[in-house]
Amino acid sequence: MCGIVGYIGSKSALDILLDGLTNLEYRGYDSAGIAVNIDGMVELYKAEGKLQNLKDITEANRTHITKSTIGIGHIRWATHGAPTTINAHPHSCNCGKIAVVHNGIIENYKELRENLEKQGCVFRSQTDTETVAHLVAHKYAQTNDLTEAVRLATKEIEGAYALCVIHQDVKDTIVATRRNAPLLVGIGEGEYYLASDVPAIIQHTKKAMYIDDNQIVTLTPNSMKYIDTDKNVLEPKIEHLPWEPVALSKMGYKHFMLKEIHEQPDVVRNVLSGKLKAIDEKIKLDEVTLNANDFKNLTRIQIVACGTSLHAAMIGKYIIEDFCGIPVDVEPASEFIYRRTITDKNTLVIGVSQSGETADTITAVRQAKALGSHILIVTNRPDSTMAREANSLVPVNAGIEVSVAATKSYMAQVISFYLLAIYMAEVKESMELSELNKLKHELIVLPQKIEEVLAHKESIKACAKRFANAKDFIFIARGINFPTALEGALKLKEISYINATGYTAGELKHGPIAMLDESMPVLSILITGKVYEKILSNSEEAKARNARMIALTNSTDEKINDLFEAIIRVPEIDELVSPALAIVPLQLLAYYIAEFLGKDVDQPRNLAKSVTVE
């Protein structure tokens, strides 16, 4: 979940490291640090809190630090040990010659630490990572070879890791390796970059190599040695990075989140491009390898995901069952992996992840794959670990998403599920052609409807100002928009820290109604369709308990004017496609409430963008 960056070449390393960490700050911002080799000495600079604190420290020593042309950096999301300067990465051994940065969790660190302490090592931090520094130092003392020392150390390490190591006596070398945590090498002219994610290096190079599990790369300014942990020499597979540096700019918006909300019309267009060409043409999903016979043999579908992706998966369940008549189970990947995996060759398992590096979801799809299930991955990162596990792939094409609170990637996942469900319905011939064509038309015109919402957001901003001081918030919906209520509540709690909860409207009277009084806002997602009257009735029940009522609706029914204190209106849309439109004002509502409260919208406390540890 932490961010790693490294550089070796002829340029000064300092600004490259700090810029890389800036572009990785969405992965963690509890503390940060860098290690550089200056005049044959490894020097560490670390700071607690936001990255700016580290920048202030290095700025005071800029003239000295800029001498270095090799370095590694780290931005931390704390797992083991509090977010303090002493626990910040990089970590070193007792002699101070080695520096290590690490993303992941060393599961056997206690046993390693106990053994190393018996050998005389003195630990300064409470982290699992410091054991790696001491362990590599011991192996180096035995071999006098940094690559071999890292290789031998990884033989004793259990768990997940991406590691970058430098040594004072090997001043022109960085050694890096990984297992179940992302790491890539950026390739320049007479220089190399290391990073846990593309944004850290995209402004410097478009050529990269992804390190796979249990592989080790040794970099000097003019060479790259690539082996596995059994010393077999490997052939690098160089890839072209698809993104432009401009994706990391706010483009005039105050926050990345606001920019990314406004990008959603184009995101929908990008997802549909090449897949949905016209309403009378079949959906094209070139990377889905299941044929008609495979679909006919499916007995069920299991979808595993976490967080926002889980809510997209719940919409996927609703529409796949409705369009195709196949039973679909949706489960948090973190729960799926710790019980008996019941799946087989007639089960399609769909993994959903923005980053494609979510640790729990990776484990879940691997467990299902081992039992013969076909694995389909829905991800924003076709270059990710999860995509490499896939038998079929639906890339969502949302582009780089910087804000920790997911918006445009959620939209892209939801649209991808619509495409997948329609595709399956066409293959299975399980739905009337006229109905499918109607849904395709709704998807094609959806970007304009989102643009209409974005063009009339003053009412949403006014609603946010009116309810910004609420201590609690309830979202209710029924049917296909229940996941929308969950996602709207999640967005609000993520960035404003208001205790927001989503409920199916029919469940309100089975307990939650006890919480309602004149201080409780209740937001009803009130889209015209088969459950409209039911939600209206549930809203009446809440109003009768003095709740402060808000409607998100496409209804022109005048009787709602007296029922609701505030009304957020969206354009007319088919109920089946409405989740893709209804979420946009909820994202804006959360954003503006957080803004009014003065919260750090892009970097909410305790959160990180990619959860790469279990």
The other form holds:
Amino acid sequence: MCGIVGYIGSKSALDILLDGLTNLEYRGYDSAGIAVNIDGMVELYKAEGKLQNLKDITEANRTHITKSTIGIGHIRWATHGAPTTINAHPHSCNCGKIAVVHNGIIENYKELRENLEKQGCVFRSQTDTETVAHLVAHKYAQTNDLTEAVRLATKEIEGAYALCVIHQDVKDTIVATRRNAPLLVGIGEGEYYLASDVPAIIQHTKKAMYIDDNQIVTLTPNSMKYIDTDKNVLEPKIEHLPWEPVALSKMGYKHFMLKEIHEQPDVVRNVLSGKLKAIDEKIKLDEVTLNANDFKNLTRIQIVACGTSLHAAMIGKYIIEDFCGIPVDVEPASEFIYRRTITDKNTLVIGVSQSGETADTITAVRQAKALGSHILIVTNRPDSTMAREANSLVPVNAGIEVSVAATKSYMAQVISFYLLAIYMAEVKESMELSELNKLKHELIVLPQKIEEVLAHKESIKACAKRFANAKDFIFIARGINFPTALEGALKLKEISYINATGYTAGELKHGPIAMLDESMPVLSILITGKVYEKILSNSEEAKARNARMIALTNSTDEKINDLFEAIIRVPEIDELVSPALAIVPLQLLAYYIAEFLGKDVDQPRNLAKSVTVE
Ligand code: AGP
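Just the form predicted on its own so far, so send over the form predicted together with ligand AGP.
Entire complex below, previous chain first.
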């Protein structure tokens, strides 16, 4: 949530900042701004709305702004104060010499602001961030040292923050610090970059250092001073970033979401690679540190996650219980953290997160860790805050996901849960070998089946056109595909703003059926297997109430042709692996409906890619 970028070196900062913000736009898009230092003066450029508005303003002053070789930038997802130009970052102090960009929430900003106002500070915005600018200015007035001023300020601010600060009188310096919000330093030749996420800097350098909580870096073009907030000097841990810049290109697709949907066959191959080598070999999960004895002692598994990751977790519950016979609870992390935490050393706690930076999930795993539970993190970002809490890690290897609506990361999480569940079943010897082998085979052939679905996307597009004007949408399924119904509904509502809900098909008759009439599309996920006949009768019940019926099915059964107005077909697949296939047409359906409605697919309103506030 919110994106930060910074540059100090010998190049012009402007395009580095704007390109960095472009690659962070998925983190927020309410407003944007930059601060530069030109001829010894800090100048702010800010604009409400999409980044393009800031680009237009800076373009008009390009010759002037390009003189600066230092700068900080910000893209905002509003928490405190409306998304206006005044509330856009960077923020400054009374004298205008300081500029601050901030990601996170300053929890005690009201008290700080009252205090600072008493001391003569004049606030221009409604943001929590502006307090930091005034506070640092006060500390600077006392110390005449920017690092010390930032350090003293961090002793008074509570909450979560990643901060970058510049001061007009120290024009070759950026000071940055963080607590519970991500921030990394990119290292170049005679230059440094700062960013809240890798995409902002990956085109410039792969050499980087992650700043940890309560640490401060002071950057000049040729030096990096690295201390903690108690002034201890720290040894930088320089890492090689394993990302490719090409991940940030749309590769000819109209939207990142469509490109990422199409990447899914390769994502499945990547996730399986090195872990599932052959049907008769056991699954290898190198970073899972639990041994057979630990598994024997496990009494329960608790999974915590949010949004799409929560739906992947629900599939995880289904298959772990089915394959291993261990009871699994799944709870939204945002609920888990506000009630008594009942986990112990015999509970395995699994946190699932694409970004690894979701505040609710981080808090949940930390609470469980404090009670002695083993923490296993399933994430697309092994470099994230959440991954650093892990005792065991399952990196999902989906590559950078830019679209706010998660697609390929969901696929990677679901496949990772299959690997984990089979791995556990092998350790516990809780499943017949022949069944395990069948599952492994299904996973290995899955990419071709996804490719088949993608090859028939025109028929899904036609279906989308037919139903794009619906005001509401219902998705029904049972058993292992209930989370698929929830995820299909979430995809549709987040990018098209159509009110979509997923129900277990059996629950329809207990209330939701009252909503059905000739204007309501009901999409049944009808996969052959245990509950096929049941969903078929639930679909008949819906049809009898005049609902517009759509089937998503692998069935060749002719009797469904009269029941459904539209049929989306997927290849034959084992019910147990079907969620990984059935989600693909639903992602495409949501995509094409949003496209027909002219929505901003990659950047839906009110959302941000990684939600770093609780
Ligand atoms: C997915 O399409 C959503 N944008 C959202 O629900 C997301 O899955 C959720 O915020 C959790 O994020 P995480 O996986 O990064 O923790």
